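Below sits a lone chain in structure tokens, taken as the form predicted alone.
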Amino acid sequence: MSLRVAVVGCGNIATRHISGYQQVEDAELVAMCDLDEARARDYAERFGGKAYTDVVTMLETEAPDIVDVCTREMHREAPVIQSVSRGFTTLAEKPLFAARGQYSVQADDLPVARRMVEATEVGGAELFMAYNYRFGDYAQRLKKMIEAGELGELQYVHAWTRLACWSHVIDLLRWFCGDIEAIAVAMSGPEDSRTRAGSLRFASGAVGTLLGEGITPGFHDMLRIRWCGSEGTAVLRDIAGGLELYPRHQRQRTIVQQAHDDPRGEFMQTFHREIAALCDHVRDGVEVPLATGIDGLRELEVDAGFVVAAERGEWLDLGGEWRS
């Protein structure tokens, strides 16, 4: 029995997510689905499937496992509530919803967040979201180190990213540190574009800072997190470019990275990893490190907050501003 697989937005990123369904076995893309009818018999005609214009035709005629929602941020409300409250699992990318494009998430794009995560209820349907980079290998043994306790309790995180890897470096916070509980922010540069620096405070008490910036070249690093905690400090550079393990109490440091000199190298393996726990999961019920709807509405609510605690001037407490 194979899982039944259908794509809506038929772009760019979609191209990466069926790479990772062709290497699924039991994996049959049955549905192109994109408002531009020539691009979704193009898609059709390559990766297979059925080509469709409307969504709601695509969901009652092919029942798919799984529904993978690859549109432009600004349109991805519509085909996601299509698709969780009929009680389609879905993988939606990333960020959730933003209306101006993903540089630019405002809070008037929380509402419809919540929408999409609340429609989940009434189809009883499982919302996951595209944060490919939780399947790094080195994002994985850093987030096993932490589990294990081998760094002690967190006293604070660095964070540095190019914007485009923006909100998968708030998820990946959030993943290794827990909820963030409040912002103070600083912004500057052309609107599109910010250069955003904050100051963070995690529920644990932790504390933290978060740069994102676009004006370091592509070819260069995209991301740096600093992990500090009791008994050791852990660096996790790039998406797939190593990790800096510096014990507390001996004078050493351990770099583990991959032995050629792509430090990219492993990219296109995460979204293939992603995908293949999203097809475990529904085959198999097997649980996976695989974000959630919930996990997506709390990143973009930091995102959002940073605009407005950059607007205020002031501490920006996250749960009395949106969760309360």
Ligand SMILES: NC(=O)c1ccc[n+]([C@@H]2O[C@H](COP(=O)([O-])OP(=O)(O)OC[C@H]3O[C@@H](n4cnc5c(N)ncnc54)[C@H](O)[C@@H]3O)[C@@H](O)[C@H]2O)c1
Second form
Amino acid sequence: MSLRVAVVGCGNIATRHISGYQQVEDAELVAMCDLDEARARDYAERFGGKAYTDVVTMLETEAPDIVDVCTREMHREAPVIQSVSRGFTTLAEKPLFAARGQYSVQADDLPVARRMVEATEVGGAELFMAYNYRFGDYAQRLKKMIEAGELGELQYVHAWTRLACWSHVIDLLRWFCGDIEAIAVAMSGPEDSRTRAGSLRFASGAVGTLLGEGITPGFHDMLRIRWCGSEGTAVLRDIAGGLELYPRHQRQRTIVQQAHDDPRGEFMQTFHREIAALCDHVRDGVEVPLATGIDGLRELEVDAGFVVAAERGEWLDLGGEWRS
Ligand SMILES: NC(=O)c1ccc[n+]([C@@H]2O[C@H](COP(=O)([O-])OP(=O)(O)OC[C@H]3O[C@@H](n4cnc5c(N)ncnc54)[C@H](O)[C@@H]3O)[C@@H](O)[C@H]2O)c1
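Next block: the form predicted in complex with the named molecule, after the form predicted alone:
Now the full complex is given, and it begins with the chain already shown.
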């Protein structure tokens, strides 16, 4: 039996997801859905499946095993709710919702994101998020080392990123370090691309810093995460850049780097691995490190919290009231 996949939003990022399904032997692209009929037809001709312009009609006709929502962040609410409320396993692009665009997440985006998560629970569906940086080879190695206790207890973390990777890095920090409990933030620069400097306190008691650089995005030197534990320090340089390891009591360090000179190729693999993991989960019920809708909501709470903490000029508690 094949895994029947429907794509909603036939734009740029959809091609990356589609190329992931094309590598999965039993995945079958059965529907291409876009409000723009010409786009839906074009994708159906190029990649297979039937063209649709209405999500509900498509869901009721095709009953797919996977609904992959690749619309933009301000157009995510309707297709996700239509899909999860009918019980369909759904993958949503990131961030979960942002009415003004991904670099301008605000507190009033949170009720929308909560509705999406609630609809998932009511519909008895599974909602996953396309936080594909989790599927970088070095990111996965670091996660395994943390889980195995090789670096000891987290003491503190330093992270910086270009805004292009902002929500991914918040997700990675939560993945590597656990929930962020409180933040204090200062911002500068133009309204649509503000540089943001945050101090973080994690639920574990560890502390950290996170800088989002509001400068012109480029394709190199995009992000750095320095995870410092009681037994050693690890530095993640970009998703395809490398991983440096500094054991606490040794002078020796280990640098794990790309075996080939095609970082873009390794980056593309993150999409492929993520889609393969989703298919494994749906087909075989195996646990996979995909971010869930709740992870998407928590990421958005941190993101919106940055703006509010900067406005207030004081520490913002991200638990309790902020989550309701
Ligand atoms: N994971 C990553 O690394 C990564 C990288 C780039 C972009 N993204 C995310 O991907 C998302 C999509 O970006 P894009 O550049 O592909 O957008 P896009 O504008 O190229 O494509 C979006 C498509 O969705 C369609 N659409 C909108 N509402 C719809 C609806 N209700 N039903 C059906 N179709 C609908 C539009 O007509 C459009 O064709 C963004 O949120 C972005 O943040 C993620």
